[in-house]
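Shown here is one chain on its own, the form predicted on its own, set out as structure tokens.
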Amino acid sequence: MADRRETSRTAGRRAGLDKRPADVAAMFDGVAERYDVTNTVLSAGLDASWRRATREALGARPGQTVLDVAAGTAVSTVELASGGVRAIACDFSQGMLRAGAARPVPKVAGDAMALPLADESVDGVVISFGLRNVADPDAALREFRRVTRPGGTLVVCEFSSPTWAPFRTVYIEYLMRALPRIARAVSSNPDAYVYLAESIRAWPDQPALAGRLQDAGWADVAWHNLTGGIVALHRARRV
């Protein structure tokens, strides 16, 4: 559990869409204490199925090493580690890593734009709902490629754009109005979820993100929509 003094200091902190790393880290420190339960409530319990879909898209084999970037409390890392995969949780929020300290996976503090790993040292990289929070997503995508072995896989699980226009309208209404109200009831830092809604709305759609992966040097880029496009899984290969 996060230190009470830290929770008091970081509660109410939120990042802006300029995504200054210090602000983003402080914001996530402030939500760490109730992060997992808040995610489950806000996603209506779909977060577990999104984690399973991400693991299946990665397709890591027993004995391989994968890096889970922006892993938060390492819930996603535990999912990736099933079946004999060595999964490493990486996050730059110390509060999030402490909140997940009991989860039995290796953890390392690190920034997505400057990972503390050697070149070509992992078989795959996953980032779930984190690329949107990086100050320079394109730099992060290049960094993921640097640490991935040739033939390795990248999976980006991120909020995206619903494909059916009427549903997209309802979804945006939920993001901007209902989500912040729900967060006030369950989160340790409700203001952070105002940023969440704004950052999702500003994020590129599926084809635009695919183009950015290609520009960063990834090959065989494809995506698969989950929950009508609320979430998209982008998968790519390191050549």
Ligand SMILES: C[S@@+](CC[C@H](N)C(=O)[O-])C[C@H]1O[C@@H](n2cnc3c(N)ncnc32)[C@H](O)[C@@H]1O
Given for the second form:
Amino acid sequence: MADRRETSRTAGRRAGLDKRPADVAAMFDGVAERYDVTNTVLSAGLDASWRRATREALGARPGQTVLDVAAGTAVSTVELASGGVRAIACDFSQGMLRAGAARPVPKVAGDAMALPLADESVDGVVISFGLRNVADPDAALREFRRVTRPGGTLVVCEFSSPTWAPFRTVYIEYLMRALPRIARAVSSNPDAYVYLAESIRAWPDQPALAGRLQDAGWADVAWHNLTGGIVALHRARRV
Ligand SMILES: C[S@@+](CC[C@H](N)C(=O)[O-])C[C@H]1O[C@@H](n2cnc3c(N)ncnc32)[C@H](O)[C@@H]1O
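Return the form predicted in complex with this ligand of this protein as a structure block, the form predicted on its own having already been given.
What follows is the whole complex; the chain from before opens it.
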């Protein structure tokens, strides 16, 4: 993971790359109102297919309980809840949870690094576009293991590194130049999308993140790329 420190903030409207929890929560409170629509615009509609692939990678069965950490407006949780799976949304941004209040899934306020759940109480944990925003991702990965029963599954859906170098160059241009401009037209907190671009660039690539999962005690770690590696799904098993 890049070790760059970014501390500039605009009165809590965006977090720095040190990802202080209060700043991150305040930043998401600020984007909550238009979060879903902004996502769909910035991803050119690909977000729905990424969420579907996340549910398929998890492979939860009817009657199983899964925890969607950093669930935001619960748009990711609703996808997981299809087919009789009990999916619970957990997030520390009250604004994001409120913006998703109409979504028919159970919701709980909580921090990824100290989940309000008992040991070995869920069959699976998913975190979509959330781990990159957590102040201590390694502590969160250990916490996900604590709440997952033996044999259970973790899926991390996160922005990653396109594998074909020319595509990676074009993508980074999009991230650093076009994306913040588009966000200015669509989002209720455009500064947050400058943070988005910077945090994606500073995030570990696929093999490095796999190593972090292993170090946190997860077994059978594997990943596959979506959209050329713009997004990667890491999957692991609790032993
Ligand atoms: C980009 S949103 C992702 C929301 C949703 N999972 C999705 O796929 O659209 C990131 C979410 O992570 C949450 N988050 C960041 N750090 C967190 C933490 N330590 N504990 C709980 N939620 C956290 C933010 O509040 C925000 O709602």
